[in-house]
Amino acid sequence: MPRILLTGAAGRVGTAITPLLRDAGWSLRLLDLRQPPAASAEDEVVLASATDQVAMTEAARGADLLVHLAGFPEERAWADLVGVNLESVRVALEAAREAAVPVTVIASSGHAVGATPADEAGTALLPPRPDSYYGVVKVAGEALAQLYADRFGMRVVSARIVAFDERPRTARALSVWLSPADLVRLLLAAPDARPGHVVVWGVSANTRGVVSLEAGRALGYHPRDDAEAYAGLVAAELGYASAADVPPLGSAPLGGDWADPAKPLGRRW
């Protein structure tokens, strides 16, 4: 059975996929700093920090691949994320790469590129324009993949994930929502990934979609699910008419509020 080290997994997005990878026929190693709330007896648990080398490397020791999620999942001081975000990732590289794990994906972010128009975003891969300090240090964590897979002939997947969540709830979401179902869809086609670092984006199959799925595509991601299954009910929460009446993303920054200059860089909101 194929073993899966998942850090970060005691967090949101590690919560509400772990159950889908272990039906999926995976062994999962599961580490955090707390114990995974969604953790069953068959699993393996490393209480750990993602940013202890020691700790890290022996834990991807006999994984087949590694699925890098921890760190904070919003804007914080430039020390922190840097020390925790950015130093994880290093963390993790060097652990696949002294275990020798054969595949490892990274969680990145939109925010990498969130400052970008929606409507200049359809392009396979667009280049960096984070949104926020959260943002430089996911753009710092693909060149780090980039890096170590120059290096050192590894095959590293960096996952731009945008709007992570069981449904969408927001305007921004019907565009660029990705279900728990389609990240494992992600994460199950990573170990076709050929040697080098390839930068894909994390998002559904969407009918209002505004980015590129190519890089996904060939690697073998094929997303299932998609927003407009939920229009109607995010229309009404919104107070819109119908689902025909929310606006497009147009011209408004990818990331959302997140680039709105009134937003304290460094600050959680």
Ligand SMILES: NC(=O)c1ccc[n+]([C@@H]2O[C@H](COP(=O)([O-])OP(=O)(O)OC[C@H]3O[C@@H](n4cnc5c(N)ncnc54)[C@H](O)[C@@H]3O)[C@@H](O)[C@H]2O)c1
Contents of the next structure:
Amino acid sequence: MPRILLTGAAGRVGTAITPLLRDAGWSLRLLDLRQPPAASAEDEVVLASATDQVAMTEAARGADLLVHLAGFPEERAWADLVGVNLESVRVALEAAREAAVPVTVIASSGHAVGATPADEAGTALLPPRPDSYYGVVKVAGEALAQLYADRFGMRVVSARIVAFDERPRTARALSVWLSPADLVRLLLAAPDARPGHVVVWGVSANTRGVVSLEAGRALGYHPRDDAEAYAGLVAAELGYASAADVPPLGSAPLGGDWADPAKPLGRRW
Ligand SMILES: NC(=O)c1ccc[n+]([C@@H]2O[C@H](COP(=O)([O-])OP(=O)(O)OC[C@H]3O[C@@H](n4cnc5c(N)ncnc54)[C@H](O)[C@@H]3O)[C@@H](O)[C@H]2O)c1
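Given the form predicted on its own, state the structure of the form predicted together with the named molecule.
Whole complex next, starting from this chain.
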């Protein structure tokens, strides 16, 4: 049975995908600072920091796939983002190298390019245009992934996850939602990655989609879920008469209100 090391397994994303990965036949090693609520008796649990090189390398031994989710999912003080989010990416890549894990997936984010107007986002790969310190650190994480792929011949996938949720809940999410099942499809495609580093969008096959799924398709990621199935519900919740009345993103920033100049850098809001 192939084994996956999942960091940040106790978080929102990790908790949602743990049962799906198990059902897909993976043996799970779940690493977090706290007990992952979705862990079952058959899973291995490692309570450690993803910034602890010794613990991470030990946890990576024997893994066929390392998926690095651990970190803060929001804007924080610069020192916290660099000390946890960025440092843990470096440690995860180093662990994968030392333990010879064949493929590593790093959770990047749409906020790496969140200041890009949505109607300019459809090209295959967007250059860095972060909307926050959080986004800058995700850009730097992608750069670390590139460095490790080039320097050591590793296979690394940076997944720019956007609006991960059981279902879309906002007008923006109708364009950039990622379902748990599609994230698992992306992760299960990763073991076929060629040597090198690839950046793919972690986004579902949304009718109102604004980012390119081309690089993901080349990897073998074929999303099946579509936020449009929930558009009527989202419209009703937001007070629109129908799904057709929910405005498209247009030239609004891809990162939504994260790109709002009124949001302070380096503080949670
Ligand atoms: N939720 C989204 O829509 C979204 C979008 C883009 C990217 N991401 C990325 O996906 C990842 C997971 O996000 P989430 O929404 O599940 O966040 P979350 O806060 O719910 O979960 C993160 C988990 O990481 C753990 N963690 C934090 N620091 C740690 C450390 N030093 N060592 C070990 N574990 C540590 C926390 O305990 C937590 O369980 C993050 O990297 C985030 O940036 C999420």
